[in-house]
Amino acid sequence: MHTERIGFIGLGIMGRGMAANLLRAGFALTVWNRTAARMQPLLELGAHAAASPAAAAAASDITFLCVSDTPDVQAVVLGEQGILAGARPGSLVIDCSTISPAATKDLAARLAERGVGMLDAPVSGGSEGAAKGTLSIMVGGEAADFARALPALQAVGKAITHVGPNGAGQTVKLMNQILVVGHALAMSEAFLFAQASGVDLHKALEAVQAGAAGSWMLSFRGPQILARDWRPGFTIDLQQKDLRLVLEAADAVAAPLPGVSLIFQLYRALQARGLGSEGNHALIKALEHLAGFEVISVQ
């Protein structure tokens, strides 16, 4: 059993998995999300709920939060029933979300002014790497924090990495999102290419992926593109506001992100479509749009 009492606040997609694992590590956990249907399934195996994000955070030693865009976190972390409300100096927050880097720096120092360190540690992996405890972690923040929060997060994930200070991990994470969706692109092409000229797609897809062309959403995602599965690890709502995210900070920084651009407005395309639910790989039916044809596998 650790000593380190753990809260966690969000269980989506992702938080669900991470709680769950934190909990088969031995962790005492306390959860709060604001569906408490949510929080069930956890306390069945173990963990106890909180009314509040302030009131996990009292009774944690370090409190994860996994919730959806920047304002979200700013209202759990500095909310009036907030994890600053709750939290006791010398506890740490780590926000696995990811948002903003300019406002993981702000709330990382309005922690600090209470004696509360913090970690952005944002990750990847889909909802498998959620469930199965294997997802890429990368944590921005001090030193010794990231020593002492590293049992914990490698109860979550396996490559686990200290990034730099507080909104490192944020901006590497940025960098994920853009190679996520360069990846979706190069496969949507990909197969549609390979569905005009006439191939067998699965036999297509097992000749490239072990090669130069291999990736993760290669692998995970192109077989599901294959069955017209389009259930999301990640949706394709949460990629188009990690994208606004990315290209808010590129302009800060004069970073020119032309294929990042283009991608955000095929999504967009599919969100007015009412497909922002499905999975990120739905990226696949803009490009089908354009063609006038669907990529169809039949086995």
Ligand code: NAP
Given for the second form:
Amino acid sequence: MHTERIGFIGLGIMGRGMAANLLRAGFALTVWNRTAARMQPLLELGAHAAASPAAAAAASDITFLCVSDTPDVQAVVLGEQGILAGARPGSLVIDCSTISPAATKDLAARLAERGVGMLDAPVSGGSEGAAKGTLSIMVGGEAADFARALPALQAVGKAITHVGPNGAGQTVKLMNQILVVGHALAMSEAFLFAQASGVDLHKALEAVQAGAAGSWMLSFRGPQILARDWRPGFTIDLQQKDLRLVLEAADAVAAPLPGVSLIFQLYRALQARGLGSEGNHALIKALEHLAGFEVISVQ
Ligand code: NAP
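Alternate state requested, the form predicted in complex with the named molecule (shown: the form predicted alone):
First the chain shown before, then all remaining chains and molecules of the complex.
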């Protein structure tokens, strides 16, 4: 049994798996979710329910949050019933959402004024990684806070890297997202080409995924495309949010990212067609639309 009591706010696709793994690792857990019904599976595993983020933080030494976008994190931390209203001096907040690096630095400063530590600890590895406890975690913040958080982070992730001060974790996560969408576009173009050329797509996938062209995206989302299974591990809306964050952060440092700009527009076209809640691998639908044909599995 661990001595640090944990709070977890935001039990969506990612948060629910991470919270369950903290319970399995033996941490006492208090949860809060905006839509209360989503707390039920965690309560059945032994978590306690809080009435607000403030109450969850008040009951915890370390409070995780994993919500959607920058304004959502700001609302959950700084709102009237937010974490800041309940967290005790000496406690620690760990934000696993993907949000703005600049806003993260501001939040860390606001929490520090009250003696509360903060780590930005965005994650990668999809819904599968969250469920299995195998996420990659890129952490920004003080070294002492990182050392304190490590046992809890090890309950939810495998590759856990302290990458620098507050904001650096989010910056590295945005770098991660540049790689993710590049792989998604490459996979989409590759399938479209293979389809147009008349080769068996299952055999083609099997042949290329173990070689130099392999990627997490290809191994996990390639089979989903061939099954035309668009259920989200990560939604198009959230992927688009990340690309907006990438382009804003790149603008601030004058880094040209023509590939990300293109993919941002392709995802925008899918959102305009009402597909924002589908998985990010549905990027291929934007190319299918241009090509005038669909990738169809023959199996
Ligand atoms: P999700 O399934 O849509 O869940 C979002 C969670 O945030 C829900 O619990 C939602 O509450 C809560 N929330 C959103 N806005 C809120 C607000 N204003 N106040 C309070 N709660 C709010 O999203 P997800 O896929 O778990 O992603 C969560 C974060 O992890 C995002 O920043 C995402 O970019 C990042 N991420 C996701 C993945 C992935 O593969 N899915 C991978 C890495 C990182 P309700 O239940 O009430 O809606």
